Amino acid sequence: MKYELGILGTGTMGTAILGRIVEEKKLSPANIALFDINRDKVLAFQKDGFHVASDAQEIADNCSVVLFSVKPQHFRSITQTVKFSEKNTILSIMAGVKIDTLRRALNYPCPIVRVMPNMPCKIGKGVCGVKFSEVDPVVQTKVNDWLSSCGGIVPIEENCFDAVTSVSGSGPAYIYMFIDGLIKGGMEGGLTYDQSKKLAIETMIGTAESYRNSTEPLSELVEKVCSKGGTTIEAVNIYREKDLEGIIVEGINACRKRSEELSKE
């Protein structure tokens, strides 16, 4: 095949994954071919030295690996007029669209990855579940190299994407939620926006690191931040007595059951 990578789609996720895979080496432009039904935007890729096709088929005709990145609800419109052969693997990053879905819809069983993105991928702080179906060890081993460029990467059986997507997919927008509620305390005791800013997110990053090389139970490092008497527990009775957990739970449940709807439809 002429390229190695080609992409169908280059909307916010899409082009992050691109941007890492570049940026880290992993693939030169040369190597990836890229299609969107919008000339004018993937023209703009034209100048860095990426392959711009003509159609969809001259992806799937050109290049080893295809990545889907376009919006769930249009990806029938490229599996009924494409062609796709055993040179393609599938790379998909559609939420919602299950391997057997997009198999069927492609009329040729291709071997197929589906991964699960977060938006921290554009800065390669992010992380990506992944599900390798039918895929040769080999290509498997090169697409695990590619997307490590993003992040970290989390083998998921396939009945739990749902809850990935609630989880890291979605779980920046519960973050920044968390983070603006942080900001708007301190600024209400008189820290200025700047201030709140850079020490609600360093509190948030540099506790988030002291857990990932923690063995202790959460309850636990909650207790140890407390004390008798102190300041930290009349926050943290607050959020007890309105069931902060339980929320965030409630909520991750929602958004969990859409995505189980939505690979229904």
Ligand SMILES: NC(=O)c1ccc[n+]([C@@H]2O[C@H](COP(=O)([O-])OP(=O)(O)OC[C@H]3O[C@@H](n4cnc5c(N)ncnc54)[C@H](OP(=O)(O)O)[C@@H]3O)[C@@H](O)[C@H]2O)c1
Given for the second form:
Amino acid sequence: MKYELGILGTGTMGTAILGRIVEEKKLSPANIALFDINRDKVLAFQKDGFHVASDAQEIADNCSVVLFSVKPQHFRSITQTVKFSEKNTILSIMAGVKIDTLRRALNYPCPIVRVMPNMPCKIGKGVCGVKFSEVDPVVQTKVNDWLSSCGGIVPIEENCFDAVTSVSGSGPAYIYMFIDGLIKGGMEGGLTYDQSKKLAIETMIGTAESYRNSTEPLSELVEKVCSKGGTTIEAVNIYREKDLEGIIVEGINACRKRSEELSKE
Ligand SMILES: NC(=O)c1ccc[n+]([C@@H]2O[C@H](COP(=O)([O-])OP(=O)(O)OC[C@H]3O[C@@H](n4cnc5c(N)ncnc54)[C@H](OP(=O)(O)O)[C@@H]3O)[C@@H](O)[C@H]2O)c1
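Let's compare: the form predicted on its own is above, so bring in the form predicted in complex with the ligand.
Next comes the full complex, this chain leading.
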């Protein structure tokens, strides 16, 4: 095969992954071919040394691993017109498209990697839930290496992909809301937006980093920050009274249910 990686769909997520793989020097642009029905969008990459294919069939014919980074509702327009072969490993980031559904649409016993990335992959600080199906171990190692340039990798059984969507795929929206609350609260106390933003973000990152390798229960860590008769407990009491944790879980459950519904459509 002429190219190691072919990308079908150079939109937000396709280019985020592409950007990281090249930035981390996992592959050079000369090893990557791109196709998008939006010609202007994909031609913009030509000057950087990527090969721009004239159609999706050229990607299937010349690329070992083919990334499907089109919207879920668009993949059949590819599988109905393009002939893939045993030489192609399919890498899919399409939300709600099950491995079996994709394999049936492709109509050959193809190796498939299903991945659920998230938005921070764009800066290499994201996380991907990954499931390999019938993929050669050498190709698995290669794909894991590429994906590691986007952030963490968590191997997931396929029946848990909706849960992955509800925690990490959609998670950036919930975290943005929490940061928004922290910033606004700080500003109510007289901080400027910039001061409050810096304090909020460093607190979020620092707390998450401290917890990364901790084995202490979170409830005990909360207690450690709350000294008796102190300040933190005043806020924590309100969050407990209003069941902040319950609200977060309720939202995640609603998100997961919607993801399950979309997977059936
Ligand atoms: N964005 C996220 O945060 C995120 C997170 C996790 C997973 N995903 C998954 O990533 C996939 C891509 O999402 P996105 O946000 O990157 O979408 P996007 O920005 O719309 O990118 C998709 C690109 O594919 C093009 N396209 C449509 N039909 C095509 C075809 N038949 N052949 C080649 N290219 C075609 C689109 O062109 P037009 O614009 O002209 O239609 C567009 O440029 C989705 O399946 C989504 O579920 C996204």
